[in-house]
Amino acid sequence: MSTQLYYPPVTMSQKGMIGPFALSVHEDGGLVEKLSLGIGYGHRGIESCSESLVFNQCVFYSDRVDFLAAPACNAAVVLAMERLGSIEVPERASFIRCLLLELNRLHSHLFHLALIANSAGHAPLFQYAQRERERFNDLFEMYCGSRLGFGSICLGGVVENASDGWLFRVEQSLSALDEFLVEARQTLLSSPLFTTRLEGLAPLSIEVAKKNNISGVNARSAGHLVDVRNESPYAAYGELRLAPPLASLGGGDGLARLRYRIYEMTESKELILRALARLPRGNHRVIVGNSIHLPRGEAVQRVESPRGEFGVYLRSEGGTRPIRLKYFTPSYFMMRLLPELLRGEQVEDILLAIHGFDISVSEVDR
């Protein structure tokens, strides 16, 4: 006999979501039969907007379409824009857009093991993955004045330059984390509390991941090895020598997600300090002002957001506004996918299985 459940618009401070949404599943004895997704309860027109706005400002409403990833849906922007205009970049300028960036991974990945703690009742887990992610906070707070919505990487460069005091906070972050690190790898990954329920849960094959464009983590724990930062590689990436996606943590379940982002996050560690020990001297942008003129044209652009593949379509026609500005967003091709994953499971490990996958629905509901 098939029961109907219906879980209305969560948000972040009331479930620990990442935006609000409705779930509609029928369950037969406690195994999910069907799944239904309601969004479109914070939808903002971002795409429409910004055809309103100067470039300049496109920039920094693109802010808005990850919460959790800002610098990387403001580099998709800039990159495209710059690619458009011929903008040449400083040199120092593209090592400190990869030190943003990855310290926006860490600060995103962090939430997401707060999350995976949380949903399976980890409460001093939960508390220490904040503490860690408050210390980036601190970062780019002290980088950009903001520690959400941060506008770091602009049209030309960045916003401001690495100070010495804050390229030493950030070493000082990352020597904390190591310690973090640790201490998350013998609570989650080697207690059976976690592992039973993860191990399993929400398979993804790679033929699945292949067919349905799926990326980042999700893609590469499902054995499907793709990168932006290899492939297409942007900012400073080619010359910081990352290294290629890991084979060997593969699985496409639960417990392969969380340990490839934990993994993930060592590398971006490394990758930070690669960064520190390369960054060279000089401006840290090139001016170009809130009235430029981009040519007639059009753009594609694509970074590797925390959550995967982000990619921006860029159109002008040779004034100061885009005529078309497009995302496209790697938590979108996922949450579609979550009523096929999810049949099967557990109606108490629905959420465990949504913030396994690293949703951000400010991603879909743009």
The other form holds:
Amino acid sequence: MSTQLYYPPVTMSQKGMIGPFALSVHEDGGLVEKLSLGIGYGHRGIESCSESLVFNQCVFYSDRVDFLAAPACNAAVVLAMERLGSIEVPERASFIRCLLLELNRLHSHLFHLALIANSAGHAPLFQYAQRERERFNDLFEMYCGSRLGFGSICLGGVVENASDGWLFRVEQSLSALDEFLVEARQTLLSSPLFTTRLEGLAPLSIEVAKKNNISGVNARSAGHLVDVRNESPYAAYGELRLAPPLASLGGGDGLARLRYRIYEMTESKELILRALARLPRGNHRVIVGNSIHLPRGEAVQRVESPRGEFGVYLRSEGGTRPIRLKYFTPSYFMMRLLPELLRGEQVEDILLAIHGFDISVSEVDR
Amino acid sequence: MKIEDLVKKICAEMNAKQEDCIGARKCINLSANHFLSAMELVHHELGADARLIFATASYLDNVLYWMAEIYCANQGSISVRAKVDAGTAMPSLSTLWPHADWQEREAQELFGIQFVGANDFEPFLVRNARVQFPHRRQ
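Mind pulling up the form predicted in complex with its partner chain next to the form predicted on its own we just looked at?
What follows is the whole complex; the chain from before opens it.
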């Protein structure tokens, strides 16, 4: 006989810390029989509000779509506007954009590791991962004043030129990250605390991933090798020659997702080093003005955010404001699939599984 | 099938018009009653490579339309759109791409577009909104 448990909304103040949403679980002998989701608690109407803002303001508002991937949100909006307005960006700006996007990926994945450690009850690893993440927060603060990189990528380039001192600090942080990754691999991938709980947890098959437009690490670890940086390179990714996604890390379960995220951190580190080695001299921005007019038309821009394929649809009718600014986010599609993927899992593993999918609720609600 | 050929086929068979787009995108404008057949053709001809990356409502010269953007690896993307007439419902794409349902649900809630063949969803983003369809222009 099945019973029903009511979970209160998982809020920012609780252990989950991924945003407010509600879960209602029907359980049967400790296993999830049916799960219902309640979202929309953090709906801010960003798309609707953007229609009353000038283009430049929309860029800064886009940070709030996913606060953990602010540079990726900025990049999607900015690239769509630049495409529509045929704005040429200096080469140095494109490289700095890649640097910022990859630093953000590292920062976001470290936060993810901290959450996984926290849900599995490994407090020391939670603290170590947060300590490493702080290094990247410091880098963003040095660069643009915001510890999460809000407003770092702007229309016409990037908000600040990268000083030699800042680039040196980036290299230093990457060396420190190396040591942490060795530790994290040993702790996470060999400790039974993680492996026994994550192995076989909420498996995602390649067919389900394809059918439901799942992207990012969740899809790649299931064998669906989609990566916007490879498919349609933007900024300077075409010149940085990112290696194709690895099929050998596939498996689709919680452990495969974790393994793939750690691999991606090494990959991001390599990309940053490559960008640093090839960073050209010159201007970091072209001035486009505060009330830029974009021509009538529309543009779609996809970028690879830390959570997957993040995109923007922009429509202008020739004024200073967009007629429509639509965000399509990876967590939205992932969240939709949760009830299906968590069916049959143990009730106590629900939060661990949700953290494993790296869902950002602020992205779902917008 | 290549996207260029597919666009020509849809334009010829369904009296659709191709619009100018930036980059490798192809945009097709057609009537609401041809929308589902066009999408079925796209799904069939492009096969497993075709991904519905988003579906949304938007405005063009103050006219509300519903559009779906399909991306095909190594080929680019195709955008199929249809004007939403007052009182008519759009066909649901969830039989072709299951994840279309939440996007339709959002459009139903924010723009007031009705969908035929979709699940009967409750509002989920703005349950307590004072305005019935917050994104819809009067």
